[in-house]
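For reference, the chain that follows is the form predicted alone, supplied as structure tokens.
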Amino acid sequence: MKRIVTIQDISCIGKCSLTVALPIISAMGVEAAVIPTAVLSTHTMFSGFTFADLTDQISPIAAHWKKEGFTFDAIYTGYLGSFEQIRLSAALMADFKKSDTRIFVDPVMADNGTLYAGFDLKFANEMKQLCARADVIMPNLTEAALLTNTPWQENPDEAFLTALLDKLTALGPECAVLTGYSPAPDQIGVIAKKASTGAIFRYTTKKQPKNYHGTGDIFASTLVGGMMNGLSLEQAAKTACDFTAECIRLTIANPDSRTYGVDFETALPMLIKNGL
């Protein structure tokens, strides 16, 4: 069985980050070790949430793992809340990367043209350190623009997107997967590029009429799980798009659904039945 470690926060209520990554990757038959960077009572869409910073636990955890001789087939970072967490994640990558260890970076920091609360352009520049170490990065359109010092466009054309992919792969990763690709109003998906071949891949699904928190984490975790199961980038991205769309569809169809995340749990059999 493949084993990965994922580094991101955990919200006790709210379907995002580790509460999404751990069950999805596990359902796909991959062991998921975790380093929680913080514990929140809820995710940040709720007001008055509690927050416990676990930055000081990252190095001791890594040191214990090194002592025990643990190894990982992949390292996957999601939401990181500080410069120090980026630095510690980079150090962990340096310590645990073997010749065949894959590095996945989801540079979570912005969406819809705006940085998340607490982040600034200096943070975006620091995030480039992890992207340079990665095999695969998975930014949305806003994050990609920030990483490449490109003015954000709400409705970019194909020429803009291919130039953006060129800039993303120039940061160092072998593959750049750009989420939020929408070539038509009723389509949503990804456009990706492999640096070694220059090949560009596009895939879209039917755009659902509602948006939910945490779908980027669902996509990224499914893509990681797929590639750990031997799928190509194209196959894993397609699986991740289809699964994310199914999660949203099932949530919309559920009259008891909540607003703080999608009902991904009911869609997990889709991954298991596909032999992933």
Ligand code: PXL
Contents of the next structure:
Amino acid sequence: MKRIVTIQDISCIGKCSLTVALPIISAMGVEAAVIPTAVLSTHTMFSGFTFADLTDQISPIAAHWKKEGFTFDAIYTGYLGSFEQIRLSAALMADFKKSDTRIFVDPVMADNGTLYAGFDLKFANEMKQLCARADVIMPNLTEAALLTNTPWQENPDEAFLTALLDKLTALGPECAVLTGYSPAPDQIGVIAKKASTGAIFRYTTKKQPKNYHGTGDIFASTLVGGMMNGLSLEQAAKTACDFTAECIRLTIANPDSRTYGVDFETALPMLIKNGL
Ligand code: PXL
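I have the form predicted alone already, so could you send the form predicted together with this ligand?
Let us now look at the entire complex, which starts with that chain.
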């Protein structure tokens, strides 16, 4: 069985970061080891959330794993809370990367043109270091603009997006997968570029009338799980788009759904290995 490690926070209630990465990656038949970077009572869209920083645990966990001889088929970083966590994640990548270990970086820090609470432009600049080490980066449009010092545009055209992909791959990753690609008002999905071939790939599904928190983490986790199951980048991105869209569709259809995240639990059977 493939084993990955994912490094991100645990928001105790919120259906984002580790509380979606673990069930999704497990459902896809891949062992998910975790390094929780912080414990929050909820994600940061609630007011009054608690936050316990776990930065001081990262090096001792990695040192123990090294001693035990654990290895990983992928290292996947999500929401990180500080420069130090970026530095420690980079060190862990350098330490644990074998020739066939894939590195996935979701540079979580912003959406809809705005940085999340607690993030600034210096953090975005620092995040470039992790992107340089990645095989696949998965920013949304706002994060991509921040990573490339590009003014954000709400409705970018194809020329803007392909130039953005050029700048993202110039940071060093083999693949840049840009989420939130919306070539028509009723379509949403990804536009991606592979640095080695220059090939550009697009995939969209029907856009749903509502946005939910945590869908970027659901997309990224599914893409990681798909590639660990041997899917190509294109197949994994398509699976991740379809799964995320289904999670949103089911949430909208459920009158009792939570407002802070999607009903990914109901959609999980889609990902159980034989369904891939
Ligand atoms: O979904 C990304 C995310 C992860 N973790 C925490 C967050 C967010 C987005 O706001 O607040 C704690």
